[in-house]
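Heads up, the chain below is alone and in the form predicted alone; it's given as structure tokens.
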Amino acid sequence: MKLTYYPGCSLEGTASDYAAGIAGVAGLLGLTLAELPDWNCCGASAAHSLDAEAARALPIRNLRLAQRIGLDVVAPCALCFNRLKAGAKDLEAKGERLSFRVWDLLDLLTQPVFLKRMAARLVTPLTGLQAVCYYGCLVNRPPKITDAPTPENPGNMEKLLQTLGATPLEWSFKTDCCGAGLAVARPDLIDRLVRRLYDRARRAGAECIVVSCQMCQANLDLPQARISRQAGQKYELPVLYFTELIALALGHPEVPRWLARHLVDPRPVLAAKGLLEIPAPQASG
């Protein structure tokens, strides 16, 4: 299957580990992702809060570029997906219907055809790994933009983890906001929102949090040491991309290298489950 791929800005910078994982998983599942030529920023998160015309124009330009190609478009970033869908709705309101579908990457890879491929190609089932699935707020909401059938209680990531052999745990915070782009401007808000997610995940019995958005991953992974100091208790919950778990279960050799880029190292938890080998440190001298 071939699709047009809209990476968005951060996958070429701060989220390069996510980009590497996506490329690895695509190869394992027989998916060809052809990057949209001459794509531009979708406008998230600044444009739609500062300039309504720019917020409309930026995603629409990308959609018109994609229209020339005619393939479905997939976006791995929740913010990019949301803005592209908003652009598509703007065009539809003006009577300009697109000939392709805009996909969120998680939604695409949890379609039955891909779940079936994963189940048939498991190398290392993720048996014993207990995780909570965190979708964040923008990939499913507002449903009039995203067309999500169950925006408050999505379940496709849970289906994915079950297919891979892991145990998804019930919790009520899967679509709560992590603070999105406020990490620099309002770290106090990020800390309050994210600490609540840590507390609820631990209360559910989670050994890790699984995400499908690089902004969510950053907001949940990066401030754990700071929040631990503020709270007077240690938070050390690995925050994994769903693509890393697919690649791990399907035996991709580069997974340890991707995981090493996380601030909260997921490898000890995975190694304790027998899912990953951590190389012994080399003796110096």
The other form holds:
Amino acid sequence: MKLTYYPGCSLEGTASDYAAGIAGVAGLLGLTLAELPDWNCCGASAAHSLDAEAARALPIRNLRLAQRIGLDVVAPCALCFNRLKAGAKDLEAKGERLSFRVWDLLDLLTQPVFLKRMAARLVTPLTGLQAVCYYGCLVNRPPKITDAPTPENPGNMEKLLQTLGATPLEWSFKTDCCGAGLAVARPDLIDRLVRRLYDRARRAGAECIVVSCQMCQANLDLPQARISRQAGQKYELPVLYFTELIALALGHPEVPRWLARHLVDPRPVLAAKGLLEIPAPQASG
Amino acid sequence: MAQSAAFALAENLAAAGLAVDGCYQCRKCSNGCPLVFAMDLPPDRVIRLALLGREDELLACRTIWVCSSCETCTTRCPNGIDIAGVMDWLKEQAVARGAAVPEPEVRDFHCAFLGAVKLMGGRLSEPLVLALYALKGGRWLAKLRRSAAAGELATALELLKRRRLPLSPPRRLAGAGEVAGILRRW
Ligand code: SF4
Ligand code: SF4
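Form predicted together with the partner chain structure, per the form predicted alone context:
Full complex below, order starting with the chain above.
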């Protein structure tokens, strides 16, 4: 299966670990991701906040490039996906028909064809791994843009975790906002939102949080030390990409190297379950 | 005059695809809003004031800047009102008309982002957006205090160690000129 791939800017930057994991999983699942030539930034929150015209034109330039190729487009970032979908809706409203569909990567990889492939090739079932799924905002909301069937209570990531043998836990915060867009200008606000997510995840019994977007990942992973200091209690919840769990369960050899690039190291939790071998620490503490 | 001004705002919003006149003040938008604790007007008030034409208050309020665009309100409104879209429209107007913005850091970050994409020829450089943001409009002290600069630096170092800080700029696009045209205002 071949699709046009729209990586988005941060996968070339701070989320290069996510990009590596996606490439690895695509290889395992027989999926060819052909990067959209000359793709541009989708404009993100900045464009839709300050320049409605640019917020339409930027994704539409990408859609026109994709139209020449004609294959379905997949985006691994919730915000890129949302902006591309908004652009597509805009063109449709003007009577233009696109011959392809825009996918969010999680939605694509949880289609029955891929879940079946995963189930058939399971090498290391993630038995005993207790996780909450965190979808964030923009892959699902607003449904008139995303076409998400169950925006208040999505379930495709839970289904994926079950397929991989892990234990997805119920919690009511899977689509609550983490405030990622305010992380630079108002970190005080995101600290409050994110801390609540940690608390609720822990209360649900989670050993880790699973995400499908690099902004959610960064916003939940990077500030844990800061939030721990402020809260006077230690938070140490690994925040894993769903792609890393697929790769782990399917026996991809590179997984430990991707995990080592997170700030909160997920390897000890996985090693304790016998899902991963990590080299013994050099010095004991 | 007061009367026509009162209708003008709702009409301008409707012309932008953001009709607000269906609001029956159920407050579902505000009840689900994750950032209402940091707002000076809850989202339902914003819609009400828009209906009443109280434009100056809206262009000067904090709410539109601390809104995270999470789209919960827009998803839940029983009357199909795009509350998040109204927030965006008001932000754009506030900047275009030079209104006093109570959250200059949020505005500066958005401006820095669009400026960085244009400068780099079509894609975002994350380090550049942070640099432009730091330089924009001064207020170093406020920014340092807010972003807990020492912590930010420590995080940047951690990312560097993990090969996650891009050390080269993004590729300049063949369509850089086209993108610069789209972003001509920034
Ligand atoms: S949810 Fe909709 S109808 Fe209810 S108060 Fe908010 S804008 Fe008005
Ligand atoms: S989009 Fe803004 S106003 Fe609406 S619920 Fe989210 S933060 Fe609140």
